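As a starting point, one isolated chain is supplied in structure tokens, in the form predicted on its own.
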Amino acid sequence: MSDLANRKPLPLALLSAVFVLCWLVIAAFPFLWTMWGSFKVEGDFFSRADWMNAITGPVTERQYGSPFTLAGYEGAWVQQEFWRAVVNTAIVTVFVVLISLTLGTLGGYALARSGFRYTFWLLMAALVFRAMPHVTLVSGYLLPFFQLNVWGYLPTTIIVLVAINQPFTLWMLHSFFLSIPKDLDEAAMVDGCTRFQAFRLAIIPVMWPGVVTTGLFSFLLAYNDFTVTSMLLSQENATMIPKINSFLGSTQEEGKVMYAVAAVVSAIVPLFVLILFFQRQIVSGLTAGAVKG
């Protein structure tokens, strides 16, 4: 009887399936279309005569003897040295995530366990700082960076990205720590642990989904940033997003648009892999942060 009561009517089940299928097609179509087009030449993918050329690839077949080609990827990765931008992006994102999580975890725990009134005002000040446009914040760093001759290097950009990301990290981890009862770390200290040992041995294992979720958002900030990296990095140290933009340039050159298309696909694929790998931790972390124990 319970199975029959919980079973959805057939029309409702079909309608739900159709809705989910349409949503998946609409959401996935831009990426799938771009990925398909990355194996074409510009004359096919941006054809004005017939949009079907982007599917059949007649110009690509005339030039390369096949409707598919890796010319876009070869031009981006080899000729334009896109791999350097990938390495720079990896360095920036790894250090931004590690530093942001370290400072945010310690700071969020301290604010969550603090009984002082200034905790609220510190969090509000951090929120105001986070809400400011990035270009406003970065412009204040330019003059001292030029004067100190540190403009254009990865460490300075990492420092600025951490400063921009830290308020968000504090807010996220502060809410996660509030969801963990104080009795847990107090019990650990009764058993002989110091405050830091209780934090490391009793709190962090429980907080792991929240740390992963916050780390993913920190990763996305650094990985997808354009404003900070384009203003603070030289062309030699450019990360992926400014590098992709440089392929287009102020005047479009034949073939370089396909370099950008291939580079976009190369930049998106790691995000899909990362989210699929950490999907359970992300859902657990978001759920844990929404419920206070």
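Positions refer to the first chain, counted from 1. In this text, all values refer to a predicted model and were calculated from it rather than measured experimentally. Under this definition, the rigid core comprises the largest set of C-alpha atoms superposing within 1.5 Å between the forms. First, how it differs from the form predicted in complex with its partner chain.
For I275, a C-alpha deviation below 2 angstroms is recorded between the two forms after rigid-core alignment.
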Contents of the next structure:
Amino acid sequence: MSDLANRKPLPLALLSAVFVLCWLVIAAFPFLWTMWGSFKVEGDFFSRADWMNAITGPVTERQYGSPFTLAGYEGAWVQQEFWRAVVNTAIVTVFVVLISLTLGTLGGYALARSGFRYTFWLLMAALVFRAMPHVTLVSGYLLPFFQLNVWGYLPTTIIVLVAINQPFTLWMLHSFFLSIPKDLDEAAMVDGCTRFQAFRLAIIPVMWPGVVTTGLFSFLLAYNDFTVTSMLLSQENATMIPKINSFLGSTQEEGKVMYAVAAVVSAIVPLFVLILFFQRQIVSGLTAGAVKG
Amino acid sequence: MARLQLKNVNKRWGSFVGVDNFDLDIADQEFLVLLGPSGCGKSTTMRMIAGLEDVTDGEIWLGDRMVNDLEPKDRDISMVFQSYGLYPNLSVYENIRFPLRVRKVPKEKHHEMVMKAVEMVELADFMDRRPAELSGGQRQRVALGRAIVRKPTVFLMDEPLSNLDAKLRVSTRAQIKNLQSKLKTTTVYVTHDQIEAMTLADRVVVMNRGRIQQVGTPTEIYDWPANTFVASFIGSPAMNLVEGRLDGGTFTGDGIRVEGLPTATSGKVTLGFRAEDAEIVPEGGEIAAPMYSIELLGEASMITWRLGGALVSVKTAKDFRAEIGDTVRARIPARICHLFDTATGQRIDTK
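The form predicted on its own done, now the form predicted in complex with its partner chain:
Full complex below, order starting with the chain above.
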């Protein structure tokens, strides 16, 4: 029966296959191109003579005796100390995710279970703050941060990123909590839990996909942020994205652009791993929140 | 094991009165059913006993403790919810064990206690399944098992059968009755289904609009309704209620005249009688009116008239036949009649 329902005329099947293939190529090509090119020298990857040089790499071969070289990576990681940026990014993302999730789950739970009318207005206010461009917050913060002498440090950036991220986590987790029936908390409380134990033992285990999904979005926000990190962090505390930007900004010196390319690839890889690892939770989390919330 | 007392308990939300002056003494081991239409305050009353809802006014006593300000966990009660309230991430076994775990019952006792509960609710074959893999009836039994796994002083059941299909409801009902008589635990059971109330209860509390209408054994409530609300709520079909005038012991209404009522009052009254107490007669009779409808119930037929705007039914033999519009007569002896004041709805005692 399903065979019959799924059977398509051959031209249509061909057309959709071609379409999907095209889309795949268009979507994946920039990544693959960058990844391939990151093992070349600038003369190849940005060749004026022939774009095919980026693929075959004749200049790279002349310089290093092989069409592939790790020179870009070495320059970025060792000479320019890109690893510092990686550590900074790790610190920023881990803390942003932890703080956002802690505040978000507690706040979202409280808002979802509160019978008061003000919860609606709180959520509306959160939505407004979410809609504001990030740069509005940063420009407001800049002067007090200079005066308090806290500009340039990681904790300052973490606080600002959490502030930007919190409305979103609050909304997302709030709708997840709404989809969990109140009976579950009440059953747990009658069974002998305090309010907080009910939250921890009965609600959070059910909420797990929601927490993972929200955590991932918080992670991406912190990981990919440029506006806040570039304006609030000093050079030595820079995270990966502003660091890559600074490589790109100094093209006068030959080879530096290749540092940026290598750094970009280094920054993308963890994302792939993460998405692959959590894809099931993300999908179930997204749909559960979307349908029931 | 404990006596449960509610002393003038009130629940208000702003100006809205949810429960109005609920005063009741529930004996140890009693099976008490709170019965009423939706929104009558029965669930709110139960939730106040459980501690899930604050008491606005009044006191709740469990045994010799006033529990008004205690958290649900400190009240030593267990509750079965309408939507079961099972933990979806835990197996049946772990669901039933949960109360023992959070109440810090010594670990070595857990298995024995859980197995005993599992045995009682007949779930031994499903212990490793998740709630999502169970049918509605099985889920409800898990919830029951979780409630009985420790020995609470009071069971609370909030419409536990209303999500089950009709057939399962009957068998689960019998199971609950049986469990309660074995465990001898004071039970408060909320339902809007009068058949459940009649079959399960030692005593029934009929509620409407936040007030207690009548408290009594199922028989008392059925045979001796305190007002027109109880009369029209209990029984299937509900009691027939006809408005009319009472004069010197004779009731006269549209198409109905009953003589020899043992009462001295006169004025506007409502006469009530049960469909199965009256009988169809070929001649004479207190009702003589064109038939409105005839329904075949299987074991009997239901004859209905329309008297003064109200539908009045009488049960008769299943082979009785008449056409709609024919004049059909019924005998309503004075001894089966109940009299209510039309204005207040309260019973006028005839004895």
